[in-house]
Amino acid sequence: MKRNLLLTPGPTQVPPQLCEVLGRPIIHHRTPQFQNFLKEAFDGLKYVLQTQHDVYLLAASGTGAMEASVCSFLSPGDKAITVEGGKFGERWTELCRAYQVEPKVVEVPWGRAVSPKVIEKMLSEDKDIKAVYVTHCETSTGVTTDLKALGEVVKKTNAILVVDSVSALGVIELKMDDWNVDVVASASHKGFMLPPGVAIVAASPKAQALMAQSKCPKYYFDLRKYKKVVEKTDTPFTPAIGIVIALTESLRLVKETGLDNLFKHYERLAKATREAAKALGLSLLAEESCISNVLTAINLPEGMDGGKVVKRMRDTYGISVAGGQGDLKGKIIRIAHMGCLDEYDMLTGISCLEKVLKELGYKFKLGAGVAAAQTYFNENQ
């Protein structure tokens, strides 16, 4: 049987212990038994988010969390800064326009991070801006945004800082309260190692004050409905019951490991992958100053069809990586480091990449990438 190794930036590998939980018989959600799971999920998410603020769970994907983070805090005619440094930054702009919020778009070259000084200047020149929408890890480029620096800028204004941390939460550090992040949108199918189905939104008191004034049309994504029942450990609509229960087990695993240990683990996988790419004579898309440990975006050899690389790795050898998006389609591959992956998974992926590159005519010393990654792993236990 051909293997199916997911090195994609979502969905990620689901470990056996979580598969077991997902396979249990369903229970009813309006029961004390489910409330216990819900409370554990809320508490565990607050631990990962490093927050004391409200956390809401919706039956949706990460985009549902993002949509709720627009329509539940703003009103038609409001102004918001949207940072576009990749496909998911562009999604903030699209969501704002869908709700007749006026986006003040900051275009950042793909592979770079936004400068906090740019945001500071825009906020100082227009006091009517209500929100700043950014992406924690831009999954299309492998870039991490400096949320701590942005939080220092935005906290001095009336605007809220809203972060898409769909791919980054639980993989790289995010201190919601200490960094003055007002809203975080995330989901179950990335760092939490589960299927898609649970959207996560956390909101600070500053954001909740805007929520109370929001006039955007909404129903299911109206977070005021979730806020009304969160103190009763409940949800306003039917939750993704099985995934919420599995989320509690995932959060137990996270707590047992410890956030700092998790972050170091993913950093180790990322750095070894970057060493492998360099040993193969390949460059990285993201600048060194903002490169992410969530995934690595690798520039492919000139003239090579990246779509063929992704297809052959997946369909012939059972190793799934992601290709490029937008203008980068066919030019890069993206290898993720999140979820229940270890160094042997990364070595398998690198070995497969080498095999496919060789088959497609790229000239290099076979085994160079695997050797570089092995060396890094051995020297950084």
Ligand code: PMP
Second form
Amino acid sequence: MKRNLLLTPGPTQVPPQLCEVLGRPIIHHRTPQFQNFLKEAFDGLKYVLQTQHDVYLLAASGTGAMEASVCSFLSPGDKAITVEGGKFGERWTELCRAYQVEPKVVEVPWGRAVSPKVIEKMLSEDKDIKAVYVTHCETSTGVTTDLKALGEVVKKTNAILVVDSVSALGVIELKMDDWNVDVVASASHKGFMLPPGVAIVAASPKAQALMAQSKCPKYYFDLRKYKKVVEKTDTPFTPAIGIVIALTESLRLVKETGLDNLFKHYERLAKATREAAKALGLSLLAEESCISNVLTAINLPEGMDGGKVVKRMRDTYGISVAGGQGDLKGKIIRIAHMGCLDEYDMLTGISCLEKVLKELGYKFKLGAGVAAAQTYFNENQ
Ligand code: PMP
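How about the form predicted in complex with the named molecule, since we already have the form predicted alone?
And the full complex, kicking off with our chain again.
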């Protein structure tokens, strides 16, 4: 049987400890037993989010958390800034339009991050803007947004700062309270190393005040329903029981490691991968100043069909990486550093990439990428 190594930015590898928990028989959710798990999940998520605010759990993928973060806080006719620096930023705009919220779109070249000054100017020129929607790690480009700087800007206004941290939560730092982030949307199948099925939304008191006034039509994604029962450690609808239980185990693993150690671990994997790409003569898509440790987007050699690289790595060698999206389709590959991965997983991925690049005719010294990554790992234990 072929290996199945996921170096994709979600879903990520599920470690054996979590597979074991996911395989257990289901229990009923309206029981003290499940309530204990739910409490542990809420507490653990607050630890990762570094927040004291409410956390709500929905049975959905990451986009469900994003949808709830639009329709639960805003009303038709409201204005909101959306930052588009990639595929997932565009999703904020599309969601706003779906709910008749007027998006004020900030277009950022793919591979770069938004400047907080741009947002500051827009907010000062239009005091009616209710929310600023950004992407923590833009998974289509491998760019990290400076949330701390944005939080400083948005906190002085009536607007809320809403962050899609679907791919970044648990992989890079997010200090929700210290950085004045009002809403975080995330999901189970990225940093938490679980199957998709649990969507996570955390909301500050400032966001909750907007929630109370929101007039967007909604039912399942009405976070007021979740807020009403969260103090009783409950969910309004049947949660993704098995994944919530496994989430408690995942959060235990995170706590055992410690957030700082975890972030350093992913940073080390990311930096070694960047060194490998450079040693292969390939450039990185993201600008150095905003490059993310969540995943690395590598520009492929001119004229090479990126779809073939991804397909051959997966179908011939059992190693999954992601291709490009939108205009970058066929031009880049994206290697993730999130979840249950270590340095030998990265070396395996890099070695496979080299093999496939060679097979497709790219000229370079075989082993150069692996050697560069090995050197980085050895010098940065
Ligand atoms: N936002 C970001 C930054 C993502 O990486 C993803 C998934 N790749 C999503 C949103 C959408 O999540 P889902 O596919 O789980 O709905």
